[in-house]
Each structure stands twice: as structure tokens, then as C-alpha cells.
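Just the one chain here, the form predicted on its own, laid out as C-alpha cells.
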Amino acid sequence: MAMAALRREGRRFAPLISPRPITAVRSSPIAPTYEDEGPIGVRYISTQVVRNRMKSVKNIQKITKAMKMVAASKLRAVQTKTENSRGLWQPFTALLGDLPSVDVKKSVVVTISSDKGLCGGINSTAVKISKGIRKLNSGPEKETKYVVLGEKAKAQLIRDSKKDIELIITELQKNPLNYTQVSVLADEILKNVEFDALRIVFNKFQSVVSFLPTVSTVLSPEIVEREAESGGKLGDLDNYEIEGGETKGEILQNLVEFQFSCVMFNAVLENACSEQGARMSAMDSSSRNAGDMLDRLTLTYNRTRQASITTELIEIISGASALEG
């Protein structure tokens, strides 16, 4: 919203910061005002108009600076959780693997995005990768569906892939994120979709100015067992001894569900970190742009005021010369 207002102000400021020279105009009761002209030109601009627009830009700059500080505060709060959550899914990757290229018939792409904007291109990046995954997994006997988390991905995917969206979840970050909340969410997804492979698309946090688009793959118990029997990357799974009364299928089912909840928890936190970092960068850039615009307006204001003073001096000198003559 702040950036949109800044762009609107920029369009309004275009006539004020024109490089054309300012010409002093002698004031007269019948002199045309800028309201009588078509486009507002520098020649007829008043200092009051420039002051009003300078005040508007200053207000926008205050908003963007405040949003940057809020984003920094939220980033510090969620960054520690994110770093701690990375240890949850790593043991599952070592045991069950992460096979993005596995050939399956039913794929579900879980696209994680934000509910709010003004955070750069992280949402557009996640949507583009999701569409790319769907295109790669398309075929005569293959099916790819979407599970969408966040308003921004929903708004983009619903335009051209509405029939392929199985589930939409929004306002995920309305409350502080915790594992219980995300595990309930993961259980809801598992109950409502049929899949051979779940592909979670999110932005992995690296630094305030850098994030890495990432895809994590969670396979169904049947595909895990199939890959283990085929002797692929999951070939060592049969080397583990099963204790207790549970069968191998039941254990795999429990492992896959727990793996998905852990991967989802880390993915949601990573994306939240990336969102706040991108918002910090975007608001910092907006504040700098507002400062540059304010400098140009200040220069225009000073030039206009100086032109007015020069005009008044010319009128005084001309009047005095006329009286002397």
C-alpha cells in the first residue's frame, strides 16, 4: 500500500521536477493560473503545491521506515525458531531420502506464500516454480494438484489453475507459528488429498537480502517401499530391524506423516523469515526512493521560491524607476 501510494505521488510529481528552466512571471489579476492550464507546468506552480507534496512524501517515508522496523522485529522473533527447526527434518532426509525426480502418477504441489504483500518477489518465485513442477510432471497418465498456503499464491494460481487446486489455507501467520499448529495443518492436508509424492515449494532463508527457492519431496509409504525394493537411494531402508508388533507398512505410514509435518514446520518458518527479510529490503528501498524524491522536490521548491522573490524585486525596482522617471 505504501509503495503504491509512493508510485502515485511519483506520477504527480513528474511535472514538478521537470528539467525545464523556471521563468519568472509577473503577477497580474488576469494572469492564468495552473488550474486554467491543461498539464500543470513548472512555470505556474506555486510553493504551496510543492509544500503539500513534500509533506505527502515525508508521510509516506515515515510509513515505510516504520514498516521496515516492524519487519526487523518480526524477523528476529522467528529467525531463532527457523534455525532450530532445521534439525527436525534432516534425520528423515537421511533415512527416507529426498527424491525430487522420482516418477509418480499423482503429485501434489504444496505452495507456501505470504498473506501480505510488499515483500519483493518471493511469492511470484514460489508460484513460478510450482507451475514449472506441474509442467514437468504432466503426462497422459499423470495428475498434478495444488495445495495453496497464503493469499498471494492463491490470487495468482486461481486465475489459470482453479480446477487443479485441492485445498486453500490462509491466515497461517495470524498467530505465532508453532509445531502443534503446523502439525494440525499437515494432518488436514493428508486427509484431503491423495498423493504419491508431496512437493513442498518454499523460500529458504539465507540472509536479510537473500533467499533460496527450495523444493522438498515427501513420498507416500507405497512409493517409499517401491523405491527401497528397487535398490535405489532408499535401498538401505531394509537394513533396519523392526521391533514391536507393527508391520513395515504401518511404520512407514507413521514415518511419512511425521516427516511431512516436520518438513512443513521448517518450510513455513523459512518462508516467514524470507518474507520479513524481503519486506525489510523493499521498505528500505522505498524509504531511499522517497528521500530522493524529497530532495528533488526541495530543489524545485527552492527554485520556485527564488523565482518569486526575483520577480518581486524586479517589480519593486521597475516601480521605483518609473517614479524617478
Given for the second form:
Amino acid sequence: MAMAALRREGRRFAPLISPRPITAVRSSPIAPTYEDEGPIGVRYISTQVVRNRMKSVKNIQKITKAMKMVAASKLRAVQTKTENSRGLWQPFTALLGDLPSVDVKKSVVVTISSDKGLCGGINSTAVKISKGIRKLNSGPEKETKYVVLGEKAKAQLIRDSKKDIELIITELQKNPLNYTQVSVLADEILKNVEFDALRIVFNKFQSVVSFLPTVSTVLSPEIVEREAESGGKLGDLDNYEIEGGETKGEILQNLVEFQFSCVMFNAVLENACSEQGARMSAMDSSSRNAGDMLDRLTLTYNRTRQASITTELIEIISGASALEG
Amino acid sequence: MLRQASRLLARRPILAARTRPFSTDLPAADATFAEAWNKVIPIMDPPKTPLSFMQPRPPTPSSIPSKLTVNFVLPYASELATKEVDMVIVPATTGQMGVLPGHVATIAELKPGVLSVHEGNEVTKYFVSSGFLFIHANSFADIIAVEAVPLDRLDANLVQKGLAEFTSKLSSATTDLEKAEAQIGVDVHSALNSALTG
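Let's see the other form, the form predicted together with the partner chain, since the form predicted on its own is already up.
So here's everything in the complex, that chain up top.
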């Protein structure tokens, strides 16, 4: 009973005790304006917070615009190289076909990603596809290992598949991409990793706004022979004569290694292109967002400024009229 | 009729390059792969596979076509893309090999040497470092090389110097790896030499 009375009294006092929190709640969440108490109790509204916010948003806009320009110029450079390298893997697919659903015991997924961030969702899609391929190839006696190119995929894959990662390669784009570098890389992978099928996951550059996750399959020589014997897509591989004194096995070995380095070269270039394109669009939307935010902040700033001028005028005029009247 | 078909095929890649297809217009991925994917991971679309990005090759014709369609590709450029020629002479490991339309399907490894493309009366010669040659039954020839330069870009003095350098390296090589590298250098430079002189 007494508690209820006290509570009622407390409720009556509440508006008098804390005027500030209520006004703070009334003002917009974007621009918290502070009402400061002056020396004689004169209140003036400070626009400092809004101004600081506007300055930082404008800087962000400038930075993201600059990053977009840089990505656009890098994209131009890599795009010509990528389009020229597109003919490289086609003869191999014409000869050996494309068998992504081949049934093998040891498959190795080579995930290609970027080193730097702020490039949209392409690295996450590549990792998701790699994990999906692993799930697809799971079964008794089947195992999937990863070879990771790029920091971003490494960060994501190390969290749950640390023991399945065979090789991690980073800082691929320190020097401009060229075939020699990629063939050395392919050599390393072929030497150190046992595989029945290599599945290379990358983002293919279709246009500046469209990147298609793609998986290219390279089979080991033994699996190629097995598939050729069993017929199906590779059935007419036996019709091809082998020129030279080498056996079919030796030539298939060389062929598979060459195919891997060619497919890797194209994949790495396409991924680099997609990275720059994705970064361009991410930075573009970011600078547009910053511009919108700046517009809203400017409106708030003007409202606050006008409110403080009005408050000052009211106080002066009421003071003057009090003196007169 | 066959010539019309090959001309249409030659035209299609150019059109495809000019008007890029939407990602939804590209042919669907390998059907078995797509089905298996959708069963296990129904949330995501299956990734595309190289087949969706390639122009399909024509089937083996019943009669021997008159021209050979050549694709000569390098890592940084497509020198010849579905070009119709009369004959190509490639430096296979067994020696110079001539390829005419109707050649039996073959896989050949190339060694450093001169590749010549004969079209009517004109002959274009390139020096190729090494690579592979696939001849398909439908008179399509794919030559994939790591490096290829037209012969007039070669400098005779540098070739002589390189040859001398690698011959001396070969004689002074100790480990197998050094010997192999020096041997490769000698092979390439002597091939360059004979290309320039012969």
C-alpha cells in the first residue's frame, strides 16, 4: 500500500527529475544532439557531433570512390589477359571431355580465392561450393582434401576443415600473373598431393556485375584410362593414335600435367578478374550509401542549426520583452 | 553443305563474343552432376562446368572435308581460332609431321621447332617451344603451345650465344638436374639455330 503510494509519487517526480533523457530519445538516432548547460542555465544545442559524423562519412565516400577507380583500372589490365587465355583449356575439354560427376576415391578440391578483402561475396561462394563438392563426394572409402589458394579461403576453411587442407598458397598476385608462375605452382601441387581427380573451384568472369562459380575437373591418368575403357564420354579416346615412341600411359601423364597447368592459369586469371569486378561494385554501392548518409546528415545538421538559432532568438526576445513589460 | 556448316561455326564464336549471354541462358551444367548436386545441396545452384562455356564441336563427317580447322592457342593469346587451312606442319617428337584434312585422330607431343601453316599460297611460320597437338576425327586440329614466336622476331646472335652458353653448362654440369636443364637449353637453342638457317 505504501509502496504503491511511493511508486505513484515517483512517477509524478520522474518528468521533473530527468528532462534530458526524454529529449534525447525524441531526437533522431542518426544525429544525437546534446543539450549543453551554459553558465547561467542558457541551453545551446551543439552541432559538433553531427559535423564530426559528416566529416568521417565524407572521407569514407572519397576512399571508396578511389578504391573503385583503382579496381576499375586493374580490371581493365587483367581482363584482356583473361579473355586471351580462354582458348587455352578448350582443346583439353574437347579431347578429354568434362566429367564432374566421375566416381573417384581421392578427390582434391583446389579453391581459388583472393588475398585482399572488400570484394563482395565471391570468396564466400567459392568456399561454399568447395564444401558442397566435398559433401557430394562423401561416402565410404572416399576422401576429399583441399588445396587453398588465397588468404580469404584459408581463413574460412581452416576453421572447420583444418586437417583436410594439404597445401596453402598465398600472395599469388604479388607479381603480375604469368604462365611460368602458375606452372611452377601446378608442379608443386602435382608433386605433393595424391589425387584421382582434381576439382578446381573458381569464379568465372562473365561480366563486371556477374561472376559464375565454376568447377573444372582434371582427372589423373589412371582414371582417364579407366573411363576410356569403360566407355561413355571418354570411350573414343582409344581411337586416337599416339604419335611417337611413348606409351599411352606416359603421354597421358604429360597430358594431364599440361592440362592442369593450363586450366589453373585460366582459373587464376578469371578469379583475379572477378575479384576486381566484385570490388568495383562493392565500392560503388558503398560510396553511394555514404552519399545517401551524407544527405541525411546534412538535413539533420541544418535542422539542428536552425533550432539552435531559433532557441537563441526566443531567449533574447523573451528577455527583452521581460525587461520592457 | 559441310562448308556452310563450318562457316556458320566460324561465325558463331564471333557473335558469342559480341553479345555476351546471360548466365541463365548458358546451357545447363552436366545433367548427372546437377542432379546429384541438387540432391545433396538443394540450397545453392550447382556450379557451372567448362562444357557450358564451350562451343560444341561438330561430329565426324562422313566424307573427308576439304579444309583443316586449326586452333592454335598459347597461354596469353589465341593465335589461330578455328581457322580453315590446307595443311599444317608441326614439329612432333618424331620429327616434322604434316597434317592434312582427314588425318587419323592423333595425340602428339611437340618438341621445340618450326610450325608452318599453309593456307592457299601463303605460309606462316612460328617457332614453338613445346606443347601438344590433338587431331580429332572431324578434321579439327588443336595445337597448344607454351610459347610461339614468328620467325622474324628471332635474333641470330642471341641464339648463337645461348647455344654456346648451354653447351658449356652441359659439359660442366654435375648433378642430374643441372644436366637435364642444360640439355633442354641445348635442344631449344639448336632447334632455334636450325630454324633460322634451314
